[in-house]
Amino acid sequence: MAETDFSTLVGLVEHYSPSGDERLAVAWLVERMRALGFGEAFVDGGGNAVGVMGSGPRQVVLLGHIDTVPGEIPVRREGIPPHEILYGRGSVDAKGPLACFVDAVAQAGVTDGWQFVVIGAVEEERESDGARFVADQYRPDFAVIGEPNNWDRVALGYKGSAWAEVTLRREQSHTASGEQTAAEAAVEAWLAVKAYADTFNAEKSRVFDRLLPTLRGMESGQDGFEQWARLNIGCRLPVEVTPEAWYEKLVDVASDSHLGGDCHITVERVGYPVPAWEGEKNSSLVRAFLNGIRQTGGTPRFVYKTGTADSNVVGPVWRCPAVVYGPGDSSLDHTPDEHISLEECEKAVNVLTRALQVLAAK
């Protein structure tokens, strides 16, 4: 394998690009892909950076994201090769994986019968607008989604997510009446949601298969006629529970917690819910990655994540063999100490290049 010079990674990280402000980083990446020999490189209608290598009838889409969470970190390299570390916002989540996609496709080059498409998607850290745009633009034979999971691991599952505001209202009563307040009713509703999740999870050994509800906010108030309390509830969903099923259950559980009471309960959906995604383990794509990891000196491992990724958006649409792959320690995502090992990035480029070559040889 050719030695990686890390110019793609460093250049991407140097172009700070929090969600909503990716334009300069996108333009830079398009120019970088042109310089690396991509046959086409452009900004698509969703604002994503797209590079295309080859024109064969079979297609692999490598979908990374170019946006980051806010909070600029001074870009710097520390250590002595081969143990250098790159610091900077997005180095792990997820410009490291995206840069590896670009460099690996450049190394693989034009391959007879195949087209490799690299996408640097925008807005992944908010509502995945970039991925939602490309979901209807491509129908790949295989897909690779870029997220940090360490160079020798392949992710085959990401939990779904659904957010809601649960509001409870009741008529105003005197403070000396002893009647339940709207705020107390809201606490009861949350405890009922937690109890339901605990029952659902009782026989589930994997966290990936459990409901993981969280109370992310609570507020209450009153005027002269009415009290109200509002809960902001999020839930990480397993494959067997769709967002629609979760919202229906949330209404039932919150309502059942007040049978006989006089609270009026409403559940309002917030943002874009996404279903959980689980990839096929026995596919030629997975086998190609296992080969690439072994050829690079690693012992392959699988992982199922409790967060969400763009795989949750495109997976149900594309319905093709897919994996999530990328270098980096995901525990550093969104932290002020975000950094990545350049040695690990080089190994990831080698894994990806090898995997594309093995896949294309089938």
Given for the second form:
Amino acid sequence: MAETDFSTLVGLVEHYSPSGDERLAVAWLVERMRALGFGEAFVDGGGNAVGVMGSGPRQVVLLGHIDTVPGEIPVRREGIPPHEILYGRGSVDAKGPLACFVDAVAQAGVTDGWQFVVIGAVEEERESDGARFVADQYRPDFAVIGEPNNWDRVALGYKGSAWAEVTLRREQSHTASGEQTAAEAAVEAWLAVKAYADTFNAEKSRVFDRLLPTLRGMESGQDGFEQWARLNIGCRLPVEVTPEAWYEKLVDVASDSHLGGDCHITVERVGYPVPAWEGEKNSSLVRAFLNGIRQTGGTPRFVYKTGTADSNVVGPVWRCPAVVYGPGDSSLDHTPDEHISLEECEKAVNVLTRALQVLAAK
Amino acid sequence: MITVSCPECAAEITLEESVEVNEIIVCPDCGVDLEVTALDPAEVELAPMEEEDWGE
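Got the form predicted alone; could you also share the form predicted together with the partner chain?
Shown next: the complete complex, the earlier chain at its head.
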């Protein structure tokens, strides 16, 4: 197993870069990739850090993200090697995986017939602006997306996500009239959405295949003429339900829920919905990762996630074999205790280096 | 012709000539996913476990 210098990871974590404020970290990473021998390294039109190794014609894009959630955590190393831990915002989500990409491509070096492109994308924690920019810039043969999943696990699926504001309005009525209020109709609408999801999910053993609606907010009001109530509903989507289909179903279910009422219902989309992404289990890319994990002494595992990642953005556009990979414990994502094991990072670099070599040898 | 034994149900499985190391195959008898971990001699193990997890 080749030894890993942790300079890339530590340097990235030391450059605190919450979404919208990634510029200095991007500049640092570009310089770091140049120093590691990438043939090209630059900031692209979307503000992402890009490093290119080799000239192709076959291409692997390794897409990590360089932004983090806000909340700076003092960067420090604790413990004694090989059990050393690095604390800092982004150490897990997802500078650990991004540093792994950079170091592995540097170790793999220029490989005849192949081009490895490492991207440190901006804004993943908000609306994935960086990934949306690169989605149209590349058509890779294989893609690796960087998120923490432990060094010996390969992620093959991320659920989709769609947010909506459901608003119910009706004419004002007297409180003694007994008529259903907009707020009451909203409660019924939410219960109907839950009931629909429960029915949909009844025969599905995997959480990955289920609808997971959540009520994230509720407010209501009135004036002399009108009452209104608004539900903020998010839903984690399975592969078989596109955001478009979910929004249509939301309109149907909410409308049917108050057939006896007089409410006017509107469903407004919030943010960028993304479809679920599921990778092919039996691709040469997956085989290369299984090989790398076994060669590094691990027993590989697959994982399907209920969250979203940039794979949801680029997957439907690139339509190539893809996996999500990276060291770290994703339960530490966004927590004040965010940290990563350096031993795990070193293993992940070896897995990825080996995977790239196996892939390129085919 | 390469044959292996399913570690789950002991069925004899004939591998295709084009099979690759780390390829996932399905046992025709019990339906379990298997990973080809070696070819000379051929060996198979239960394919990686599928887990579910929250988070990004």
